[in-house]
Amino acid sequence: MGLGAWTRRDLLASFLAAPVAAAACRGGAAVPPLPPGELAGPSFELGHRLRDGFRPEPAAEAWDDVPVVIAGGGVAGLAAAWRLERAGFERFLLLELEPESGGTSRAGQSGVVAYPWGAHYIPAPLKEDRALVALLDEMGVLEGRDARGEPIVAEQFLCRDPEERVFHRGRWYEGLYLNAGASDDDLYQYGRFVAEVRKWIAFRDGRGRRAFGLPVAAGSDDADVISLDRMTMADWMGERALTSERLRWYVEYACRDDYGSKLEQTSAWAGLFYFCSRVGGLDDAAQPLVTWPEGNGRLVAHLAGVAGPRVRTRAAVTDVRVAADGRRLEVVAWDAKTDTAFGVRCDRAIVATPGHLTRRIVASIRDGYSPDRPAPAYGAWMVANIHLSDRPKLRPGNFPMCWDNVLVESPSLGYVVATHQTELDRGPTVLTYYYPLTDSNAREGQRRLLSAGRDEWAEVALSDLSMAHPDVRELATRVDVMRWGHAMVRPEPGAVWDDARRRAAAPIGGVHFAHTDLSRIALFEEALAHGVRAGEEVLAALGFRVEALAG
């Protein structure tokens, strides 16, 4: 297989840098072929024909009548039919543009294991989060409550020892903070730096709450704590004099790792929210991590059991309206598979997609956009499943395979083992590789991502990988890459406590909203607490009387 109108050495410089790109080529040895794989990804040509104003009336004869429609099958439109379906709701349509709902959480399977496509772990909960409790006890998850009421997870669902470890200099160390080769002045940084995380750990408002919770809505919305989010990260730890080149790494790792960007992209709200948010106490110790193979998928797997046959995929909607007796909705959507429109009457939709979707396909979003509010940027990441016949051999004195074995010297995250939860340390596996990317304009950024195919990426990912593991290529079997345009919502400075994002989760009429754009913060957590806070405002506008999980 080729590489297209790229030379390999452009390719792995434009992606990889320079130096590698001469190491990868030094020689001029012959490349053995790439091996087989295939491209997955949304369906660009369906989204972009929204983007470009893509509105088809159904015929008379193609209406239905469903009292709730659910627009989008990600966690937050599947989190929403969850909460209809717990309180005995079942009168719903949920409606996805792609062959599968799941979003970036979805997975996929081969004849060893099953592996994830985007998000793959959740921090064990805490009490606060009702609804993802609610789920992993309803999940067989949780074996009960602690002395402090803290919901236990079941040890299986752990993540197994050893967790992560980094490549750094032709050598692999545990942990993620590079201890090996630090100076004096390096680890002093550290310990400020975990001295400030410590103090927002302890920071309690007038109210009780912790500066940053999980979901959002759980913590703080004191001034003290949002006026974080008026400046970059960057520019947080160069007023602390945090100045350490590995501690800026170990930061921006973070940053990469759940948002897709850099320090000077991150809003210091955000960048103190990931190691904030994910203590429970006040003695450092992270939750521990609840992972499966498929990642992610495991969850969006069960609720997608629950929603059941009301789940109709290859159906994008392309409109929300009021009907013309003023008193219903009218959602139109395309079918994909039949190249027909459909529409739905319906006295309750909620919106589960992205902004830059919703405000163009909600009416009366549509004809009142303010061109001068900013929509939100938004992440492009490359996710490549790469399946080996065997382990890559370890080098004498290196610290063994983890779940996740990050690259410090490379822009990608590295990769996780598919195999890791199964206890299965020996022969074939499937590593999950991550590359955000994340160019300073998020527009850029979606360009360079669709401007390299499936054997581009799948040799930037191998070449990658061959700088720790140099008999990765000839132990791959197979490469299939995902390309997620719009993977994640980046939360820039003053975006995450912004007073439009803040109104943007408010009904309009009986228009209800529900995505983790509507915190600027793309966990799980967010987008199952904004699917279950509109199926629950939903259930009061129809009657029912329940118990809130949101928060």
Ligand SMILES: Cc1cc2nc3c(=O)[nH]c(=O)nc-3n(C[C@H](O)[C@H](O)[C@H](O)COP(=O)(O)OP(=O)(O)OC[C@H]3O[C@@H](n4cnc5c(N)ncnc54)[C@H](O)[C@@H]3O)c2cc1C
Second form
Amino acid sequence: MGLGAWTRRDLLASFLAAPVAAAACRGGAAVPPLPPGELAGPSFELGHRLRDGFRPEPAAEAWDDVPVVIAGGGVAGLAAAWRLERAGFERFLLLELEPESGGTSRAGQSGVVAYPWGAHYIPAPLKEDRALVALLDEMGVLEGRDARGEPIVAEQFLCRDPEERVFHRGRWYEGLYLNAGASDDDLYQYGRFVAEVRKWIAFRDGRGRRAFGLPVAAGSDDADVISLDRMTMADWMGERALTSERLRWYVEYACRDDYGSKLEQTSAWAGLFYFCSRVGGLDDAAQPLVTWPEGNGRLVAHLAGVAGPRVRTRAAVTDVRVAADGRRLEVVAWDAKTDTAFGVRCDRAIVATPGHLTRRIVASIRDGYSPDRPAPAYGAWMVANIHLSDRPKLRPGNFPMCWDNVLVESPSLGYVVATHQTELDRGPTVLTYYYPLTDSNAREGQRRLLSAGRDEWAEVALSDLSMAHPDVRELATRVDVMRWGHAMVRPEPGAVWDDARRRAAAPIGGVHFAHTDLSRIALFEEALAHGVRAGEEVLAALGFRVEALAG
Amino acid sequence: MSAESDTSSSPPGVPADATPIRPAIVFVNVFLIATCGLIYELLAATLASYVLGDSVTQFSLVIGIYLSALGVGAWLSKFVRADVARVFVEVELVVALLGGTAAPVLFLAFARVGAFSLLLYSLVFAIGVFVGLEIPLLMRLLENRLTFKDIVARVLAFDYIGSLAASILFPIILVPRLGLVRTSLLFGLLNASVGLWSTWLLGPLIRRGATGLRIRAFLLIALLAIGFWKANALTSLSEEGLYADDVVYARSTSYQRIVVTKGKSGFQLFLNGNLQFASADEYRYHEALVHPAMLAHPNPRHVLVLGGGDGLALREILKWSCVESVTLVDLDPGMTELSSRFPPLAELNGHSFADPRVSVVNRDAMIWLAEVQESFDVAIVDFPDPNSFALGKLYTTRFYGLLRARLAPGATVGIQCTSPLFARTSYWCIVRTLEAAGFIARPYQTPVPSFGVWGFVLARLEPFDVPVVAPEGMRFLNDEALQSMFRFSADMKPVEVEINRLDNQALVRYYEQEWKRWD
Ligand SMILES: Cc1cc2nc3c(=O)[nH]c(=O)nc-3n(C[C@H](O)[C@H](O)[C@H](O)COP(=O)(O)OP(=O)(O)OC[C@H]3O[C@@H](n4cnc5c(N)ncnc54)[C@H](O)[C@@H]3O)c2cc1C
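Please give the corresponding structure for the form predicted together with the named molecule, as opposed to the form predicted on its own shown earlier.
Full complex below, order starting with the chain above.
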């Protein structure tokens, strides 16, 4: 097999814990062959060309005219389109770089089951998230409201029990916090941490807002709350003498899972946001999770279905500029099918691309109209979809397979099981394995991500999982790999509650902005909220009177 | 036969004077080989009646084939011209191998081989032929040492005494203590030992290569001894030790481990080690499960069975002549095939899978329910107890909601719900979950000796009265039994429970806690 320039030992030592590498390489020669598979997108090439100043000019006859253009068909772009459709406005065009819309929430499909390539769940929304509630209502996911008016998610869309287990020193345990073997001090500290979280859950500011809302815009900007954004989660825990190793693992797991970052890289505001924002109403109970086999791919498929033929794929926006007449806008894009440039003249544009590309696409930002927009830092992720012919054997005394299966001793996050929500409890399945590159230097993480190809990452994933499932190699029939170079913005201290973030979302001329990056945390709710807001800005500008779903 | 090609110069028979063999000890041989021979016959007949059913037919067929094979063997003995002693030892070793491995081989073959009965009868015939050779050869070895009348009298006497020993030992000690597989191996060992010691006993008559014979005998003894020692692993019926009775069928399908055992009181079916029914009292369970729901419906024509791959609920449903169609949905084709083809089970379920009204769907009931469009008048839900998350989902509000959508107006449902006595919280959890899914649930229970007190629910979407008049011709269910089932003693009365949902699987957790106490 082709591990390129790597030796297996170096590869595993570099990407997995040393003991895993040692165990995997023990006995020397016999390296089992890798199952087939391929490297799935995304297209890096265009990003690199844009950075290098790629700005093609369309031929005179390659111009079109559409009132509204949306650049980018991730959750945010699709949500903007959805908002326009809901208002009955259909004269827009959505341009998406990839062959498929969905962005980091897109999904794949095997003969057995659909599976996620990125985002895999949302917490059940509270009524304050009007946009998400409206979307889920439209999809038939909600079956009513409870006595407090909170939406009720139909049972089959809630993550089926058992939800999660952890693998620690050779055994699977139920839950995420490792109770097994915890000392009194561990449990005491865990209790203190829970009490701190409870305090923030109970918090209401002068305007009655919760400390942490979903979307972020629904939460409080009280000084006490936003001061949390000035320190790291590591410092916050240190100040409170929360030193228990398993507690730190647990909290760091949350940061890695949601943001792809470690305690030292995560703002304490973001760290607490994870624990406090998804908690409902009076009883402090965590909101249940809503998920599908293909994860949030189900949500983007619905949104894309609504936008229908107004989505044009393999069309990379390279420029958004004011037309010579000074009034209209010109959007230039590169058609990857024909390798030609084309242009669209419009009245309004919604730029729903990731921040690092938006800076290169939008002429007014390039030209320094808004020089204080800081470039957010991104974490890189590798996602492998591992197709299995059957379920791994469960050894006696181990907790059975859950939806989320976490490996304590691994730098990966473990895997989710695509068939979990289908009720198919036997036979072939697909495991989605997540590996965030948590290097402090984001560029170094991206370099490391790209230093390994399909075979190398497949080898890493299978070696890592072999620790918990010795039979995974025999069962694996296919391993596909996705390398997300700019997977998620990192909520580093100061990033979220920076005034620059608010300014970045403000329209410039007729150009409106949407993307989860504008919240500095990567979540469906944020992307949706920004898309809906941008859509409503455009509707208002076009003279529509609509009741706001956003903010 | 090797002897036929033996071109040694000596004339047929054995020189009279040459050898000091001791006839008295030869009679011990006769006794032992007679015992072994009959044991093999009994083993084959018992095994055939276990796995093929209908013991009268099986016994008389096996005995007939075996006796005729003995005749063939005796007739063939005349072709043994020279080296009779050596041939005798070789025959012993062949009998030891065939007879000793007969039961393990047949058990292993049953789950895998298509023409099983052909294999069984061929084996019986082969053993018979070789056993048939034994006595004539021994008699010829004694030929010139005793008078003819002495030979006949004593050999036949020891032969019949040996048979008597076998027929007493077999049912009283061997089957109950050792089981069929070990009995088979043990008597193979005995046969091989006879072969081995005969190399000394008849040593002077064996011309060449006594050492070679001994080596083969030793190897065979070692093989059978290992088999005896590892009988469980060898037969892949490693659970044999777990069950009180003989395992007559065992197979791992992709879904579960199916084991059928047979004992004095009849058959038992185990799935993953959990008892599903015992033929002795399953009628109580299945009459209680099926008929209340059938009675509560004025005219049940289309019936749905979820689970119930043993076909026993089917048998009860098919007693109703108004029934036009029954759809049985069971995950495991291995289970429904066994129930339709394995004779003892097929007999027990009244060959219900052969009834043209029955159609079988091998799918996960939950997924199937979400996909189909038909509706049913009566649904009988007979899943294994909720001892895993994969089973727990079949008792959730979501599941009952899907079931509800497939019910025709006025439809009734009967559900097995584990024991309200041993697993009281689990039982009431199922009842309350059904209610939460919009059903009107009428709990009922009845004792089933193999299980203990067992619980069910009769449910409908509209208010209804429970039936009070039992159908004709039931073994268990009469009016009194029917009416008393709906009463609960104090120790089984309702308790506070959580509703079982996909996202909490409360029931699996209750169930695990409760049964832990009784294990
Ligand atoms: C591995 C992983 C796991 C995640 N898990 C979760 C989760 O469980 N729950 C959750 O809520 N969130 C999760 N997220 C966060 C996820 O990013 C957001 O939920 C959401 O998908 C972001 O949508 P977006 O539209 O803002 O951005 P993106 O997904 O980045 O969408 C941007 C779109 O623009 C397109 N594009 C880029 N450049 C151009 C161009 N020049 N022209 C045209 N189109 C262009 C891209 O192809 C893409 O389709 C996860 C992310 C990753 C990477």
